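What follows is a single chain, given as structure tokens, in the form predicted on its own.
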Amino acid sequence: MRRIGFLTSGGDCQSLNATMRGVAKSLYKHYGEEVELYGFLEGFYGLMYEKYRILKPSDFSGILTEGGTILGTSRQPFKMMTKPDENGSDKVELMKKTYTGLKLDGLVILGGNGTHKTSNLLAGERLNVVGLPKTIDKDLWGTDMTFGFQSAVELATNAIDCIHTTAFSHRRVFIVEVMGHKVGWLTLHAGIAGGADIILIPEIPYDIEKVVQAIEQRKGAGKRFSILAVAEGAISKEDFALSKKTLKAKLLNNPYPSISYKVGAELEERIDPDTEIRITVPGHTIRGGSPCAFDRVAASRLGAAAAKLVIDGNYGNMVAFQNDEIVPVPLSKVAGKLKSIDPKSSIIEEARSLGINFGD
């Protein structure tokens, strides 16, 4: 009997269930009744404190189109993993104890950057781990695509699409804030797809005067409105120049709920007072709903590939998309690396040639 554990960690997204289904169906096809699947509840928390349930084939029926995760998830920051819990217990030792106590042969972990750091940590402790690249941010190193990204792009694009008509009707400047603290892939793709006029992302610090200039140029050309797609991690050139310590102190006294409100306030001080500025924050709706067709295919392929790694005993890897093929990438090479946007990349240059302004 083979015993394989599952857990989903970090923020949820639309294709977690579809990916687990891909792993499970492939394992059941190979092993038949000679495999037992354990689902740990609420991410690494369940692995630490033996919160799990034994999964059956019926648990994976009908979940291809279901968003979220049937196991639940939670955020367990990597920097806290090596610190004792509230009872003084070693978290890594707790996870190892659960793993060995259940006599698991392997552990399939679905998550993003922080999750893969912990996955690599567990692999270093001689646990058999296979990682799956989950994140709406598409910021995992070693893979061209992550499941959840395209579904989030479609929802963010729809939010921008819906703003166009009201922005045109009222001659307004609309700021649509899109998730993405450290990288701007989601905002960039949604901004291009939604026809945003200005896109602000963390990788390209903005100059508010350049943003004002772009808006005024549109008005001068007879345009009735302007739409800004702003990543929640967008940063001004002034703030970017600050040390981390100084910036952190400044943010503690930040009067704005988010970056969009800061940009909005800065614009109100500089543009025609008759121009109305409105802010829309889709927030967690971008994580919700059913996975799109692209993500269902990606999740199914990645799940099947992860199952093959388990069957072959090829642990210590994350399955990744590279040139439309799925390949194993060592967790040690993935952990701690962020895939950000190169400001000189072709997609940025192509967006500029379309007339999109990046505030720089």
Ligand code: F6P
Second form
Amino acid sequence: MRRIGFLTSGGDCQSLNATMRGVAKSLYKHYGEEVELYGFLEGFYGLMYEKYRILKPSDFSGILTEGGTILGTSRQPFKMMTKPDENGSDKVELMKKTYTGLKLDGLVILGGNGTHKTSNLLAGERLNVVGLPKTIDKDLWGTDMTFGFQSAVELATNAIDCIHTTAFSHRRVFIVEVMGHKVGWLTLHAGIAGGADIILIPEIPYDIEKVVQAIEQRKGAGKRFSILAVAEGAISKEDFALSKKTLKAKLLNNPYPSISYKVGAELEERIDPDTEIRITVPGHTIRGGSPCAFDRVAASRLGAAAAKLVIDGNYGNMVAFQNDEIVPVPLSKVAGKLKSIDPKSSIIEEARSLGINFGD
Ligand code: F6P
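Could you output the structure for the form predicted together with 6-O-phosphono-beta-D-fructofuranose, given that the previous block was the form predicted on its own?
Below, the chain from earlier opens the complete complex, with every other chain and molecule after it.
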């Protein structure tokens, strides 16, 4: 009998269930009744404190299209993993104890950047780990695509589409803030797909005067509205030039709930007073609902590929998309690296040639 544990960790996304289904279906197909699947609840927390349930084939029925995660998830920052829990217990030892106590042969972990650091830590402790690249942010090193990204792009694009009609009617400037943590992939893709006029991303610090110019130019050309897609991590040139310490201190007195409100206030001071500015923050809605078709395929393929690593005993890897093939990438290489947008990459060049302004 093979015993394989599953857990989902970090922020959720639309295709966690679809991915687990892909792994489970492939394992059941290979092992038949000779495999037992353990689902740890609420991420690494379940592994630490033996909170799990035994999963049956029926648990994976009908979940291809279901967003969220049937196991629940939680954020367990990597830096806290090496700190004792509230009872003074070593968290890594607790996880190892659960793993050996249940006589697990392997652990399938679905997560993003922080998760893969912990997965790599566990692999270093000789646990048999296979990682799967989940995140709407697409900021994982070693893979061209992460599952969850495309579904979030669809929803963020839809938000921009909806703003278009109302922005046109009222002749307004609209700022749509898109998640993405420290990178701009989601905003860039949704911005291009939604026809945003200005896109602000962390990888290209903005100059507010340039943003104003772009808006004024559009007005001068007779355009009724301007739409800005702004990444939650977007940063001004001025702030970017500050040391981390000074910026942190400055942000302590930051009166704005998020970057869009800062950009909105900066614009308000500069553009002609007749132009109304509105801000829309779709927030977590872009992580919700059903996975899009692209993500269902990606999730199913990645799931099947992860199952193959389990079957082959090829542990210590994350399954990754590279040139439309799925390949194993060592967790040790993935852990701790962020994949951000190269401002010199062709997608930025192409966007610029479409007339999109990056505020620089
Ligand atoms: O990593 C996914 C993500 O949605 C980021 O884009 C965002 O910064 C963060 O999670 C939000 O985290 P939380 O769900 O904990 O508010």
